[in-house]
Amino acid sequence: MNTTHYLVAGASHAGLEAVHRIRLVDETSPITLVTRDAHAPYSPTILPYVVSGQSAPERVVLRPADYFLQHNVTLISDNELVSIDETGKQVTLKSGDRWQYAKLLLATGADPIIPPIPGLSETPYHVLRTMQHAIDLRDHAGKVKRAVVLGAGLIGMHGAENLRHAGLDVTIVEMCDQVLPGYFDARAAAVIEHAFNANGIRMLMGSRVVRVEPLGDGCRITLENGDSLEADLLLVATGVKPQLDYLKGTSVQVDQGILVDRRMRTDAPHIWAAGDVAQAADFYGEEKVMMGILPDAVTQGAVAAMDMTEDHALKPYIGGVPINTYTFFGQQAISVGQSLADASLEELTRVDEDHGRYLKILLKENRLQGISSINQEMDAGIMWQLILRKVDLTPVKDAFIARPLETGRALMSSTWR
């Protein structure tokens, strides 16, 4: 039986931040970090650039090997949890090894959702969630000419753009009527879609795939309207969800993900969860939500670690606020906080179609609730802080609406503590 004090399952942003925070408080207790990836830790956000060749796998490492040696962290790669014995405070890994822990953090991330499309399971396809996925996709892309991407979320859009940069003819198929529906409204999405069309990517919005079948070395995709597409390469990017099979037989409560409180504690004693696997408090309401964004994973990892080490500086998690910066074909879009207005919100929108610019501000009682922009000078981090701190914009409302970046910077410089 192997023993450790802190067992952290998952070596992406939440897990790595937790290790860092643990060592700030506890310099000596053993830490064991388990990752199913065979590669050194990396950020999933870099994977599309590995596909296009803009980034090399060996140059996107978040922590070099000597980091773990210097911080007395046992790194177990190419392995993963398969079960938890919470009574005995033990986990079993895929390798068969067992580890006893004092405190366990689940930061195991999420896996691609594979839609139940007839014929898909018999057809070769790619997903993009791990470094090996990116390497395999890059290698395949270098040998073919035509690609179809299923899904117009962030993974699908990034993947499609970088396949285009790699020289392929690319078609995106999305059953929703717009791209990035979780981040932008229809008017903003239209600006992004125009840029993709202008760069040679075919956009089939509101199209549902009813069948996929092998065709030579590629495949044929049949749409609900009867049209069909042929591709040498198929990328499935229809969303992600946590893989939670290792929780069977435990008292850990799950809904869409692992339910946690504001200290990232699960219902089971001595077990915490953070990152893409955790379903935590919503900043805007009482329900618990899945966030799936990098800054929030870091925050949750930090909160979990501070609670695990009984750090007196701990401030409970205040809830997730979405923040995304999306660069496409040399243009930039940001989406922070809420993206869709309801009856309780004041909405202010400016669109400059000639220059591909867009701005939408959502306010409630003169406090920022959300802001979306395309090709506007903007600092997503400052907007995020204005929302999190619930800054009253009443004295500068007109100036903020006219010049959100400059006004936001001035506000933060005078209030940041």
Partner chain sequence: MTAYNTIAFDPSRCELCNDCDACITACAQVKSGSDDPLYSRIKIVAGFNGNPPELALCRQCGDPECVKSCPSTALTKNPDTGLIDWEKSLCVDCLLCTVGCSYGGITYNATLKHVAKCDLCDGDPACVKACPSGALSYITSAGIFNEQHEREDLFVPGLSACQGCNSEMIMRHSLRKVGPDTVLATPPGCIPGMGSVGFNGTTGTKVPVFHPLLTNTASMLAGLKKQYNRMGRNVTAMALAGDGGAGDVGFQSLSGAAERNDQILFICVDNEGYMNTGMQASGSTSYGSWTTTTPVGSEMKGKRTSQKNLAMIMMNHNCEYVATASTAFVEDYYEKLDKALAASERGFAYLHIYSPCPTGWRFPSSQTIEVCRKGVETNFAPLWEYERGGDLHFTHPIDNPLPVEAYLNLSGKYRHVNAEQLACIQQQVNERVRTLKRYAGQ
Contents of the next structure:
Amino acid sequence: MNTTHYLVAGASHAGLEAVHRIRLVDETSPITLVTRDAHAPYSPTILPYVVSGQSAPERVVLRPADYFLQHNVTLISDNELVSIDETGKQVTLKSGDRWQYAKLLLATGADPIIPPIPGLSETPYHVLRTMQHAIDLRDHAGKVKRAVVLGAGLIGMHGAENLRHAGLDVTIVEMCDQVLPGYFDARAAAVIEHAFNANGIRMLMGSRVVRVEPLGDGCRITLENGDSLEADLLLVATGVKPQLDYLKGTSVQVDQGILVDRRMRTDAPHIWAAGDVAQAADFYGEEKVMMGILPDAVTQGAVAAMDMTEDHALKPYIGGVPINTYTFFGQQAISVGQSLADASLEELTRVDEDHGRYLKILLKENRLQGISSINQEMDAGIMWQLILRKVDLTPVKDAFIARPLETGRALMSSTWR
Amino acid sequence: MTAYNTIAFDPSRCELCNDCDACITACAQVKSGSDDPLYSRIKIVAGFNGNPPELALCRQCGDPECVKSCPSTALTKNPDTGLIDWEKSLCVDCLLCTVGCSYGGITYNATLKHVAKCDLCDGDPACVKACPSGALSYITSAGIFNEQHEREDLFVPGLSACQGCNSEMIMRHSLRKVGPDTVLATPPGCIPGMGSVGFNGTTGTKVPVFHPLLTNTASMLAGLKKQYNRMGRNVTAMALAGDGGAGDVGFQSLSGAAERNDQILFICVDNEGYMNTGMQASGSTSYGSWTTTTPVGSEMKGKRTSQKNLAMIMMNHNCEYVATASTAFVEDYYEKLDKALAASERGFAYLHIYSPCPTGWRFPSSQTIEVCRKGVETNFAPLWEYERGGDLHFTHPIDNPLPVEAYLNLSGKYRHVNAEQLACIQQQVNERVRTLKRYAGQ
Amino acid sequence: MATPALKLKHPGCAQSIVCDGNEAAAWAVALARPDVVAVYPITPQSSLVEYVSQFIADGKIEAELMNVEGEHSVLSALHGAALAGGRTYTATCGPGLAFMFEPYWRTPGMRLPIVASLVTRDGITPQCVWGGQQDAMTMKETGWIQIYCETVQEVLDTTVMAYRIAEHHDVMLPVNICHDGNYLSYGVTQVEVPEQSAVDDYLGEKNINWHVALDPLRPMAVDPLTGGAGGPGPAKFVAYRKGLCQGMQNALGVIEQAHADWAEIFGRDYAPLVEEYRLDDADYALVTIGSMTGAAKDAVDSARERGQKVGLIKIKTFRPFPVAAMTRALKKVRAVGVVDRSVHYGWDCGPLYQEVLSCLYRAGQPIAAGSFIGGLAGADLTEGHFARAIERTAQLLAGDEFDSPVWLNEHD
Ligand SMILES: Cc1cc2nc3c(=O)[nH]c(=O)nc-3n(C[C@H](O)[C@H](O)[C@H](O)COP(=O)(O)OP(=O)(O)OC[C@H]3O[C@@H](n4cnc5c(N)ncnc54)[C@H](O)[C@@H]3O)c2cc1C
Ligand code: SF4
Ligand code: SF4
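Having seen the form predicted on its own, the form predicted together with its partner chain:
Starting with the chain above, the whole complex follows.
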């Protein structure tokens, strides 16, 4: 039996931030970091660029090996958490090793959802969540011509663009009528879609796949409307979902992800969860939500670590705010907070068709609820803070609407000194 | 934790309102060879409703959120320079760093088609050089802090000073510098009050520490030093006293020791009153100040007499070394501390540190250094030094002082001050500087 | 400076000189080899610090001389010196002592073995510069040891002994050697000066700050805040206070031993605590303190010649109060007249009288007692004054009451 004080499962944004925070206040207690991946820690967000060849796998390592040595962290890679004995405060790893812990953080992220499309399980396809996935996809893409991507979410869009950069013919098939739903409204989505089309990516929006089957080295995809596509390479990017088999037999409560409170505590004692694996408070409503974005994984990892170390500086998690900084073919679409207006919101929209610029501000009682823009300079971090801090914009409202960038900078700068 | 050099911005000096964007142009020029402000990494934005301008510039954070948000490892904190370095060949233009930053420190530059951020121009920032008004300055005191960090902190952790009080910084830094072969005496006041002298059998200091009487610090140290000299042992006799223990009830012993040129390092931390006992006035309390014993009412509007200028009085003892200091100008302070320490081997060395008190003066705890700075920049608290036999010498001469309101307006203790009192304070400041200049041979 | 005489009476004595009490004290200081001496002049002490300063100037005393700006700093400087391990000395009196009060009443609590001569002077006001013991008596509850001398020779001898007493590990307390202003400070007589090596042996190795020090080699917080209502405070404070009281009690035995050893080496034998004079067969006695005792003894002798069975009890050590020795002496008589050179404002009597009453009560001996006050502000106390005191005490023995206190110089 091995013992550790902090056991952190998952060595990506949430897990690594937690380790960093723990070491800020607790220099000595043993930390053990377990990761399923055999590669040195990296960000899943970088994977599309690995696919296109822009980023080399060995150059995107988030923490070099000596970081763990210096900070007295035991890193166990290529192994994984398979079960938890919550009363005995022990975990079992895939290798059979058992670890006794005092505090356990689950930061195991999410795995791709495989949709129940007839024929899919018999057909070779790709997903994109791990470095190995990216390398496989990159290598495969280098040898073929035609790619089909299922899903126009973040992963699908990034994947598609980078496959295009790698020189393939790319088609995106998406069930919804717009790309990136949840982050951008239809109008902004149309701009993005347009850019994809203009760059030679076929966008099949509102299309449902009813069947997939192998065809030679590739596959054939049949749509609901009867059309069919042929592809050498299929990328399935229809969403992600945490894989939680290791929770069996524990009192950890689960909905879509692990349910946590504002300190990232699960329902089981001494167990925390953070990042894509967790379902935590929503900034806007009562329901707990899955965020699935990088900045939030960092925030949640920090909150969990501060609670685990009883750090007095802890400020409970304020709640998730959707954020997306999306660059596509040299353009930028940025969305912070709510993107769709409703009756309770004041909506201000500015469109500059000539320059392809677009700006939408959503206010509630003169407090920022959401802002999204295309090709317009925007400090996403400042806007995020204005939303989180519920800054009353009444005294500067006109200025904010006219010049959100400068006004936001002045507001945040004044809070700093 | 290492300290790093940084750019400081004083909005009250910024002339953005006169359409000055010298810094912005300079940055754009040096980074991109263009005058287009879009290329600048420093952005000055107008303040609201007549407030001074604000600054969007990378703070080179200690725990940088931009770095944490970066998936590509393009951003790293450089442990040597403290800079947040951006590596172009790694960046994938995802803009996640702009989500992490709350200050507009790293932004997408549409012209460069990349994010861009300040890199402090390799330690010689173009914007600072271009700034005509002194609103931007390059603070290079980090080296001092790093050097200090190497030395042992000779006070125990957890001394309970008020939030924002700079006494704790003064004492910790000073004693680190002076070192372990020291006997420290700290008469009743904030410094022992925060626990440095210990409590019920414990100590708050790692060097021998004594809680002398409010009245006898200098003479007690004088006797101690005599005995160590006699034994042939080199021990620094050091005092950290408040203005009351130095200049009021303790003045006789201070004056005596200075007259005898006893080998003592005497540091007076002047917060203009008896703050530890609840903000009563002392001889060092400035004219017009509210205190609990110079209250504001229908018959009285704060202190009715001016403060005594203890540092000048000490200079007139012709002792080995006398200087004033402010924690807004730590490099200046460290130079003086070095000189004072050396002088205390020869005779009496006196350092007078202006120490604004957030609790007693009624300003927000975040404003201490700002109050210190304004004290100096209005000439309310001029920085000078005097060495035995020489002239007085201004170490940070202020040629165009700000009006004294710029200092007074920061503290609640002057809130009631009327026009007549204000004029009187300005006049006192002017006269004091005139007198000092005479000593400086100007 | 006095001219040394040649004839020596005792072994261990180097020379015989003619001098006053202030100079005698200065010779004692020279013999004790202090490290740090701090001085500030005040009548009638001034010539004492002048002698000490001159001795230092001449190299006769090899010490650091600190000419500080007032008595407050005098004692403060000695605090510093003692905490650094130095043997220290000063002298003061009257208003100077009053000005010294703040560091003065702190000294015993820090257990610093500082020796200071009190050249006793009456308390102002009325303004006066003459002898009287009001200054010393005002300080009797501060925790200093107080020893009162009778003769110039005793001033010299006791001042040296004071270091042995103060620095004794069971005591570690400051000592005031009190010698009367005018009478002893300026009264000239022949005295013998002990030999330096003999004094060195007598005092032994000094170790001033083994128990409390301001020394970077032994860092500690000296006198941190102690007390309060909670935590370890109350018990700690009591421990310190009780320790000081215990040190005072230990001093009684140490003072006796110091005197006994002195007698053995130098041949001069003083009653360390309480001297009994012609007491064994006495019916009643005078109680005296300090230099007045000589005249009082003469008066006792004369009364004896007249057949009156009177004796005398002289107190030398007043703080700590030698309860047992005093009780032993008082047991021998049936009436006492106590002569003070100061007043006890609270009880309208002399302070020594008041202490004698406490002794009598404690001994369960309710004998008649009367308070006499004389010699204030330099007034003479002659044999005649004591003869009157003897008469009145005899009256008490006979059961006659009178208005107390009797102010001996009231009609001079
Ligand atoms: C292609 C792609 C593009 C993206 N683009 C963006 C973007 O532009 N903006 C944005 O904000 N977000 C983006 N994201 C999402 C972002 O990467 C995630 O939100 C973030 O990585 C979540 O971090 P995490 O630490 O919670 O989990 P993950 O990054 O998923 O890491 C989970 C870790 O847990 C380990 N693990 C899993 N199971 C186990 C187990 N049983 N035992 C031990 N270890 C285990 C894994 O090996 C891994 O180390 C993108 C994601 C992808 C895949
Ligand atoms: S860019 Fe922003 S977050 Fe990054 S170091 Fe600079 S100020 Fe901090
Ligand atoms: S834009 Fe570049 S520097 Fe910023 S987060 Fe993305 S990869 Fe890192």
